[in-house]
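Single chain ahead, by itself, as structure tokens, in the form predicted on its own.
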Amino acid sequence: MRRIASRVSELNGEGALAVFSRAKELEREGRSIIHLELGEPDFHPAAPVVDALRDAVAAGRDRYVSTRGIAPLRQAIAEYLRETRRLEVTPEQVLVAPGCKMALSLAMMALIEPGDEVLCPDPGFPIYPSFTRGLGAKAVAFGLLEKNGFAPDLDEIAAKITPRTTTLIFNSPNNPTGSVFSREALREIAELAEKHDLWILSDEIYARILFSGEYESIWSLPGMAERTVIIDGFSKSFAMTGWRLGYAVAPEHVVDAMDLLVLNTFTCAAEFTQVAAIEALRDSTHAVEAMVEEYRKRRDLFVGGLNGIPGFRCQSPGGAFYAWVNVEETGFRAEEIAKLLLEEAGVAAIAGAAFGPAGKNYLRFSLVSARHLLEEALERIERVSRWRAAVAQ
């Protein structure tokens, strides 16, 4: 039989889809299982959004549309960018893509050379360094360190650049953590990558999920319009998970090349879902607003349960919908802790090594259930604390 392609082995999936299929098959068990573990919103579209594509799928608008995105949607994302991030943007350098992997995929494969290295955050969303490898690159991570509020170290980041730096990515609010990157930090970054000739690969998929001031994108500080690429789309503040509905924002030069990889690979995203989309970044129902508002309380209340439990220690994150939760002092692994809270109270959850070495202490819940659900998630995993003898002595 002949072989699979090498790059393959390179990769790596997803550690909430593993602990998601053992969920199931508990639930298929009879078991009652609360999900924590999956980045997915519990809500739905907005009314006026689900409107739109069903009239979008009446009228036809089912075929074949350009490569880039319908123009009326590459239009709106452009204003979209301006009203929400104060960012310039023309629908020239907009493309849109079946779901952010395939948009943050795209940059990759059009801006990675094989040998080149490429700095990504530990912990971090565990797609950048596997793709990385998948493009026969190296990826360097710079760490997220609780210490530090869990942001950028910008002399590691510097220490680590070689000649063979090509690229740096990151994404703020970051999962895991739910850090927030400051405009300092973002400055920074800037500078090396003026300094040392890098593109940028800035996720902002959980730009609007943000509990405190404005989102700041590393693409309005001066010179960086030219060597960034956005990331973003409308699975995390639209809901609208299942729909495969991403873009990425970058030069025009870098869109023309991303543009000839679409050509080769999916050909267009769906057009109805394309005409949705417009009505999403309405938002007439001011949907987004009420969404992160209800993210805040779940915030609010379970980062605060689970300060209450031994051994457990939460940071309060400032963006996305995770809590990144430290359980070094209960003396458990990890992974252990995580098998236990599913196998025995029933709440999933994702060890944090699936995030990079640097979670190998922690867990990660997603604030995707209602609050009487996380509350009850909270008093199941108080059950099952079987290191709180230990943590008292």
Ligand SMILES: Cc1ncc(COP(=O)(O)O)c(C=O)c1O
Contents of the next structure:
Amino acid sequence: MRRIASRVSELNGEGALAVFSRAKELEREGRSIIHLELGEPDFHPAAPVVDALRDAVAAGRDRYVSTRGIAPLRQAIAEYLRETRRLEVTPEQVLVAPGCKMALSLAMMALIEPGDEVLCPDPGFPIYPSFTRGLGAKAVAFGLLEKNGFAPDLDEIAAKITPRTTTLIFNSPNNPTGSVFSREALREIAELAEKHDLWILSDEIYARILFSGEYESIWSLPGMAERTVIIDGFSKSFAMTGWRLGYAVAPEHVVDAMDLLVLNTFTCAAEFTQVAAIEALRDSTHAVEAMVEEYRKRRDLFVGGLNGIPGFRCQSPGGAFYAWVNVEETGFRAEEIAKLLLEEAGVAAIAGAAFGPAGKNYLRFSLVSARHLLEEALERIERVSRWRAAVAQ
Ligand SMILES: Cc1ncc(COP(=O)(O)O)c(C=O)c1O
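Can I have the other form now, the form predicted together with this ligand, not the form predicted on its own?
Below is the entire complex, every chain and molecule, led by the chain shown above.
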């Protein structure tokens, strides 16, 4: 039999899905599991969004549509980014795709050549280095370390840029650490990008889930709209994970290139979800604000509780909905603790190495379950006291 193309062997999966499968298996055996492994909000889209979807399907909005996305949605996205991020973006600079991941992979396919070096955060979203390698390029990690508050070290990034470096990918607020890149860090990244003629992929999927201040996008810095691709979408901010709707904002010639890739692959995102997404952006019930407020309460509750557990250490995230916990002082490996938590305590979390080598002493908990479940999870974690004994020694 002929072999599968070698690029596939360069790809990796996502740790969260493996833990989720095992957690489901335990549930089938009758065990109670608190799911804190997937980055999937327990919220659902606001009622007017669901109504808009229903109406759109009933009205026959189920046709092939523009490969770039329907014009009213692209217009609405440009206005939304002006209102929420003060960005100057035209509808011609917007391309709609089925999910942020698809927008991301289209951008990467359009911009990255085999042999290129691509800077990716460590820890970070595992798809960045995976898809980079799948394109025949080399993923070069830059650290987001606890001693720096999980902020990028610009000297490290500068030292890792070579003549082959073409692209820098980052995600602020960051999955998994929850760190938000400061304006100063963005300015320094922008300077490096100008100096070395780099593309910037700015994954802003958590931009709305921010616990203080206003979101700063690198796109708004002088000269950066020419070399930046913003990735964003509806999965997290509007709790629409399964709707599969995301978008990229890019210079028009990059959108043209991505558009050709759309035509050669999935043709278009579903029309009815795009129609309903306009309603999501309108946010007539202020659902986003309410959701972020709830995430803030969950963060304060859970991070506070974790810091009371011997051997656990967790900085309070500035955005996104994850708790990134250092467990080194428990004396156990993060994988062992994740296993113990799942198998004995019924709490599903992910060992941090799934997000890169810098995550090896960490666990990621997603704050996507109600507060009473988070309280229950904290109690269960405390009850599994094996590592406490190790700490006490
Ligand atoms: C940083 C980051 N980018 C992209 C995605 C994927 O988004 P989507 O579900 O819209 O494809 C995720 C999902 O977890 C994410 O954490």
